[in-house]
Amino acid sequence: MTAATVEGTGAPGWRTCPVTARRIDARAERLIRVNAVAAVVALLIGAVAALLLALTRWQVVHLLPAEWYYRILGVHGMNMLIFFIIFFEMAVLWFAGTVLLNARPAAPRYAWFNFGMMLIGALMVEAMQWSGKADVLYTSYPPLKAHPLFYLGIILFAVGALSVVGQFFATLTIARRERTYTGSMPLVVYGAMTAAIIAVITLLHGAMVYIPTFLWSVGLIDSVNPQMYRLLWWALGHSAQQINVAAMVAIWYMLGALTVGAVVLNEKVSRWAFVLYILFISMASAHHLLVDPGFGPAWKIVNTSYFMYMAVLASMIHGFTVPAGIELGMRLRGFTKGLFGWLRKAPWGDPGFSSLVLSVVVFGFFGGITGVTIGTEQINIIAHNTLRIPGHFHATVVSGTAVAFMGATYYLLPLIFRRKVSFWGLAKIQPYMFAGGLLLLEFGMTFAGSFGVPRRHWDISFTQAAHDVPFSPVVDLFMAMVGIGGIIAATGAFAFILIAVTSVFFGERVTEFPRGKAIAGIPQGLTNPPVHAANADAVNAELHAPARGWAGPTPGTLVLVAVFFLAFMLYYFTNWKLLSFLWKIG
């Protein structure tokens, strides 16, 4: 424990949190806090680098010269796919380890090293990259070589982050052991502890390509071989994010919680989806390598289809559940009208309600439907290495995970930071703009590369190529759509950024959340928190009656399933028609 005594309590060095009435500790609550500003930063710098890969992809417009191309991709890259993601999440482990199960962390003193060190790795690969001497990309495969302090600085980073993981799994035996909760553990914190042990397999897997890299960028070995090198750095380059997907799926399940009072239709379903990440998610980074010729098509179709399968699987489980725990949730609190009276009734002036709209749709909607569709291995032929891979990701990191983050930071400023959500009518919209110039950019992206617009190239003129590579003028339209789509989501982050950082070290502090008022800056599921009708237990049961039939008691969600079920037919007998022309059959 700390010596100072943490207002409202009287116990050293804690405070209990006046909405949920949890504990929150001291020291914990500035590990959480120096981690998102950490995760704020790397946002802006990775949004500047955006904005100006937009402009630049944008043919009309084509901003950058090659060489700061690729050097600015390099950036943005880093910057949004790890920096910014991995902080953040640091900033989760703490928070689900420590506030919702009402712990005390594991070696405080050791995690400001950590962090320390994370830190440090990150300014080193910074560096290296601005000044020229890292100009090998996100994913730096040999024979280009780096700097050594940039594969230093990326050792330095995940081994600090690796080490938080430690502490947060040692924090997790520590509340069992002092029995800071009953029951089983909460539904958020297992989703984060599946983000944890995912790590553990991503970061080790970056070790494992990063340290023999290192020693070969300083003489000390003579190769680095490029296939074994791909196969395990995609085990780190794609699996990171799949840290992402699992963390996002746990703040879902909390932001719908503390917004609208969702419940969890079956934790024992939602539970084992979790485990089915754990098992089978990361054999999705895979689809990276369908189109190398050193792999067997044995490994390539197990891979991306039977094993695959069962991640898909997870996250339809969560795809379903989250919006009919949403519309379960309203329904009970007496929105019963209609199949999607619900849906109309919703707090959507609340940015942590829209922003958790807006990631579960075009994370399910756009990302999961291309995913599943680039992943097997015949059609990713037409789609590997054209613009449609980043379209993809793009959906899922950005408009699935960044979405729901930032939705999770309209919570977290007052709860953790104890200040007002400065400029409360901007962070209203700013969802809505991040989220809508995102899905612009991305239809952008993915059609385009359906006419075969590569992935990373300068320029897609060729002007002075001795071959004239000519695209339908359509493409014209697509490449607007991402240009115009990048500065909208631009815009979109940059507002985000505003707002938390004003937020942080100006906004008006938080003494207390006076129940059933509406108060400019504070999200209203903390000022008039979600309960169910005193007749819940009786609306239940009418909504589970089996006079509804196959509606069952969230009628709405499966309208919107099957559109879902009937979009993903439809984008999948697409893509193989296509295969059939590319390949004369038929």
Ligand code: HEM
Contents of the next structure:
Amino acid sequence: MTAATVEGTGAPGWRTCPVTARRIDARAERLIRVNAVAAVVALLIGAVAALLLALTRWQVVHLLPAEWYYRILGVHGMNMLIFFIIFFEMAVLWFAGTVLLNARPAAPRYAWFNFGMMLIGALMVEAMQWSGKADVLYTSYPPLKAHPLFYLGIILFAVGALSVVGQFFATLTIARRERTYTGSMPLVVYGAMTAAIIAVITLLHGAMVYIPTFLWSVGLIDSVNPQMYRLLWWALGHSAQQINVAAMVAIWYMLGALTVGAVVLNEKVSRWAFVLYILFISMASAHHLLVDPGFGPAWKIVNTSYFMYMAVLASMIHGFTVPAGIELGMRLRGFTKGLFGWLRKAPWGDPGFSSLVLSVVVFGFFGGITGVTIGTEQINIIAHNTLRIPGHFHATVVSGTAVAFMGATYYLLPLIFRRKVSFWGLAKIQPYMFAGGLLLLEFGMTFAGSFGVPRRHWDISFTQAAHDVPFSPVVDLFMAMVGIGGIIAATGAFAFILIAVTSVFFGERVTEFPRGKAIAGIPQGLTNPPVHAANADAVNAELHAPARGWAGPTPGTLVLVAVFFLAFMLYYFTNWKLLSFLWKIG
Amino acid sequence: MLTKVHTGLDPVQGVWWKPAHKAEVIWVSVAFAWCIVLFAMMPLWHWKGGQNPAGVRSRVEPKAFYARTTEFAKQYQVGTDGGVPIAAPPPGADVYLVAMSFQWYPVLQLEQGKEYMLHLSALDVNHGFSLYPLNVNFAVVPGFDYALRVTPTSSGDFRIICNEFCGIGHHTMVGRVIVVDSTGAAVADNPDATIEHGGAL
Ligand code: HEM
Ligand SMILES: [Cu+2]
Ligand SMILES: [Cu+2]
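Structure of the form predicted together with the named molecule, given the form predicted alone:
Now the complete complex, all chains and molecules, led by this one.
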């Protein structure tokens, strides 16, 4: 599409966003779109795989043959965790770096080259996995060996992504130099920058692990130390999750602002929390290696926690400031009734808002609590490589990150693609369907794992094994939850893909957002922007008045985090108790 | 005092380095204190708790470990189970268990309440030691000997599930640990899994 024509004012190649009044560069816009489309394609492949996996793990159905179960498991891991998430993050970086700062993209042609490199890398990986030349799962632990093109594809993808991250920093510099905004960069951009910094650390570890492995696969190196590989691989694999968390939190702040006018309570607190992610994440691979033979307890304890669990602290801070920002934003707009009036009056039918809330709640309550607990050195003994692990990370990277990304898409479709959201009725329920199915799947996995059901396992009826393993019959129930939850979640993912693809290619064009009128296909935050009244500062000062006591302007959020904290303590200490029933081991 | 009302999408004007409200300070302090508890629990459990992944860890040549294990199995063999020797080492002994695609070797017979030094390693690729039904999990990495002091506090007929993907036969890889009580009585938790040529049992 030729965006050289300008709606609004400005130079050729630019347009002005009618909602946010940002100047948008057409070249940046195209980069955002192409990365988002690539992400959705990967999501489609990953979701088909997800359905097949769920239907195989549900032992009653046991759909795939063994070989294909393991193959599809690898396909699912790569497409979801790597291609879907990272392509989407590339779109987020371009969006945050250009649109939010009114800036032009640095070297857009080079960006297309990088996109091409990522795409080719991804296609190489697909080809190797589908043809059965890389049946090593996405972790590819040596001495299991895949075809060299599998490793090379990952390297190309990573180099492309690293270059885009470099371009993001260049874009920030340009914006600053050209004074496209005044003051300090917005918090959302700050969060995206956090993600980008962690991405550099991550991708450098990626090079350290995949280049030797590639050389080994072509025969130039004799062997790869399997324990060293696990260490470096998780330095990549874990910090990659911290990119996802930082990007997700940035999107929380963005969706809060767009949907309900969420405010930033205190920039210092929120920005410090982002800095903590950077400082306490590099090499946090230790919590994947807690029951590995290569490292001693002192190393394990220090490196999982850095003495103080400061990255956990950071998430707990955002877990307060995001809902509190929503609460205060709503109160400032007049929804002041009682403790939770702001929640009752919230736009639950707006898929951007419902995604935001579901993402915050499931990420915090389920992903966060289970993650910290099973990531404890000793408790890991009763969790490592059981289904508790995918139960945990689907709550973080899927219910958290993927749901937030989907919520953002409902706003990007009208703002960037300038199309109405198709199947609006479906879009309104999609977040609930996807997150609900996932919750069922996550509970099923977590409980099954507590009974010792392994992850990455084709047949827990052990029909071909040397000895029988008679799992308790309740395990069947939990695996049925995995199967049924998986069907619902995959349906939710397909619904999202249907909506996104139809909107992008066949959606009704949007050129303006008439104020005050609800329009099917346009989220309410765009037709009814949650702006704050001119006297908001005075109202804010009033809400902060010392006379209102220590609960201050956000008493509802304090109640919510108190509930969270109690749940956290309960789950954490219950697990210590369960651990204490085991044999003596040391 | 307060910054101007603004959202995360707005650039921030002026100085944003402002003190946080009391509610935020309280939450950050509570969270920080909790993080210290989370940290402290781990050293504390090493000191007072009974389950730690510490052990004695060393490098080992996979073939050498395998040879040592077969020797161990021969020395203490009391029977066979499906062609795999059952080894019944005396209390306090060094016990060897090797993982290979797709088998755990040998079958172990231990005594309840006695301490053993259990050495775990792999011959070929990564495997995962998962003791069923207790749900005790350890990574088994070729080239590394993970020696854990283990005292079975319950008797019974246990399984070892492989829970690290090790190839197409991964799901067939199940081993066995038998724990007899102090009277040496046979354990029949699991009547389906009979020992073919029972030795000491
Ligand atoms: C559409 C909804 C989804 C469903 C129903 C689903 C379901 C599953 C199932 C059943 C497994 C296999 C667990 C096992 O047998 O060990 C799995 C593994 C996994 N999933 Fe998902 N998933 C979904 C979405 C996602 C997304 C969006 C991501 C990442 C962003 C993701 C990342 C992973 C990873 C990394 C694994 C582990 C692969 C491995 O062990 O090698 N999943 N998922
Ligand atoms: Cu194995
Ligand atoms: Cu295995």
